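Taking the form predicted on its own, here's one chain by itself in structure tokens.
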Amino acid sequence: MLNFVLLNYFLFYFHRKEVGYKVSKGDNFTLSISKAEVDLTPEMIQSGSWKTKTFKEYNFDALGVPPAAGHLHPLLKVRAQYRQIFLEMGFTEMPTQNFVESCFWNFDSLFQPQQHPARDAHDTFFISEPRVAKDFPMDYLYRVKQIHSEGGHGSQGYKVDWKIEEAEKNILRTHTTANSARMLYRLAQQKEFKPVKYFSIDRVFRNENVDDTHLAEFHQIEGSVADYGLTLGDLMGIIQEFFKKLGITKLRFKPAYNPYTEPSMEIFSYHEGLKKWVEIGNSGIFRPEMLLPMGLPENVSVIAWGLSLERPTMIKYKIDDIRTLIGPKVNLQMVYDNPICILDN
């Protein structure tokens, strides 16, 4: 063992290598330590100071900061809550994908007279191309024509010359009640009537003067229940229960007139921001002149109510001007910073 150690020492001693180094100042020699720049700013480019800066090398394998993703608009947050409430109450969502509607489904099927002011260009957007619609259930169209011009089912009608040319005109729908008419007509074609509860939330268009509570384009929430022997008390009860789930308890009902409902009621709620009562919806029981031509049984009643999505949202978020909620005046930072909508249900 000793011989082996001496041999290794002998080899190390006679094979020893000497290495020398020469140290001098380089171009980047400095006695002060500065922090390398991370970002190239517009100011550096404008002044040219980037030429004298030391930049930190990029690590392309490092994970970056997650980019800002899309943000839900407050209306979409509230819409999701409303939809969930309808589903919890056992309602079925109606298809509402058709923004363009014929006057027949938008007005005539709802027993709204062809001379009604709402059918004027000052209140409704008419479509120039395609100007008219042609696909109608003709037997139902004839019954609608008859109830308008001659009456029936205990009604004297409007005693006017009903024109199909007016019914064929295409418009931007003024309410989603046109979809309710389509769904009720489809329900009437079933062999056996079964009670239903429908709802929809979608966009409608009206030629309105824009102000702090009105827009020419807004969202309508609609609910309807078709069953035997429904009364005005049932309507008021379901409306109060519905708004209670929204956290809105200060409600008032005011008698109103609608061509397609009798009796009819406007729904008001107290706006904490505006410090006044604001109309948030309309309601009523669909008239027999609307339901019986569809083929629904005589003892079936349909209660319905509609409200805008914007006004309850304004009440919930204490927004005074609807134009700051939707439209070109919206501050996008408000959309980013808005909290999740949690209704007091």
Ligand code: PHE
Given for the second form:
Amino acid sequence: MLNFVLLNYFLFYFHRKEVGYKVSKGDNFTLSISKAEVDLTPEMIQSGSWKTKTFKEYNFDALGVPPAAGHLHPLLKVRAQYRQIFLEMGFTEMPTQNFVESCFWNFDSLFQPQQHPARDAHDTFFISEPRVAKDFPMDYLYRVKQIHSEGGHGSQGYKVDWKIEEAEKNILRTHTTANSARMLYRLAQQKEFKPVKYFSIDRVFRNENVDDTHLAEFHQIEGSVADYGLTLGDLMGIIQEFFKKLGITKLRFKPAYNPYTEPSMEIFSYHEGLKKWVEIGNSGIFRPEMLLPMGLPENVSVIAWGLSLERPTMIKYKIDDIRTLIGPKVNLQMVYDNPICILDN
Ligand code: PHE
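Take the protein just shown as the form predicted on its own and give its structure as the form predicted together with this ligand.
Whole complex next, starting from this chain.
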């Protein structure tokens, strides 16, 4: 140990270097400190003082101030992912920019009876101004009236009076299936039927009591495929393919009821965390009572499914109260801090 200390001492001693500095006044030597100018001002130009001033050099390596805006909300990030999946599968996005819809497109065209409880003010927001819509394709409206009140195409209909006054009422749309109805009607007006795949992801409104899992407005993800002779097998297959792209493979279907689809199926997936089957969507084959009055060929079927955007977003971002996801209780820091959405597929 002593040897080691001595060795170090000798090494330091014999390798010592001496460094000296000589300091003298340079050309710019001054006893007053002047600050270099940062900005060239109009006054300097007017007085000509800029000629004698020294200016600070630009620092092109300085980092900019991060902008305070420009963060995407988690719902928008998850929406982008779902959109990508639909586009990969060859679907076309439907126009859904109308939040206000008539009862005709939201309910009647979908063969939802005028006495259906969902049309009640407890479930639907009615618009007071403009209270009613007027621009309907009248020949189609008449065929809708016919199928509701008298039946046709082998269906009995509802055998109740169908009133245009009910159909004209403006509401906030309760589902984007209203947009699917508009698009399928438009498709039926084309000279020659061509198979289509449509999707949309947009906002819908329901007059619900708000709690930690319900809001009076939320987003629906909706897909539909129209082609000759599609079956329940096609519907289950395409839903399986869609959810596989989200990393969800354990699916179950449960018979359900929708006024506009037959058969109808709720979609369940096995949640590994909760160790149980949870409902993730609704689906079905649109009824002939909806499609034939539109004018679609008899052998064309349309399969469709829908799910909410909020539920997968809450799972993905571990948010347990929907009111902290949208609405006045949203914490903006949550929006800034959350990473982009990459669904585990
Ligand atoms: N419109 C349904 C809903 O609001 C979802 C759905 C879409 C069901 C298409 C069947 C077919 O829940």
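Since the model is a prediction, treat every value here as computed from it, not as a measurement. Positions refer to the first chain, counted from 1. Take the two forms, superpose them, and find the largest set of C-alpha atoms that agree within 1.5 Å; that set is the rigid core.
Core-aligned CA deviation for T41 between these two forms: 2 Å or greater.
Here E272 counts as shifted, since its C-alpha moves by at least 2 Å between these two forms after the core is aligned.
Positional change of T54 between these two forms reaches 2 Å or more at the C-alpha, relative to the superposed core. Core-superposed comparison between these two forms: V330 shows a Cα shift of 2.5 Å.
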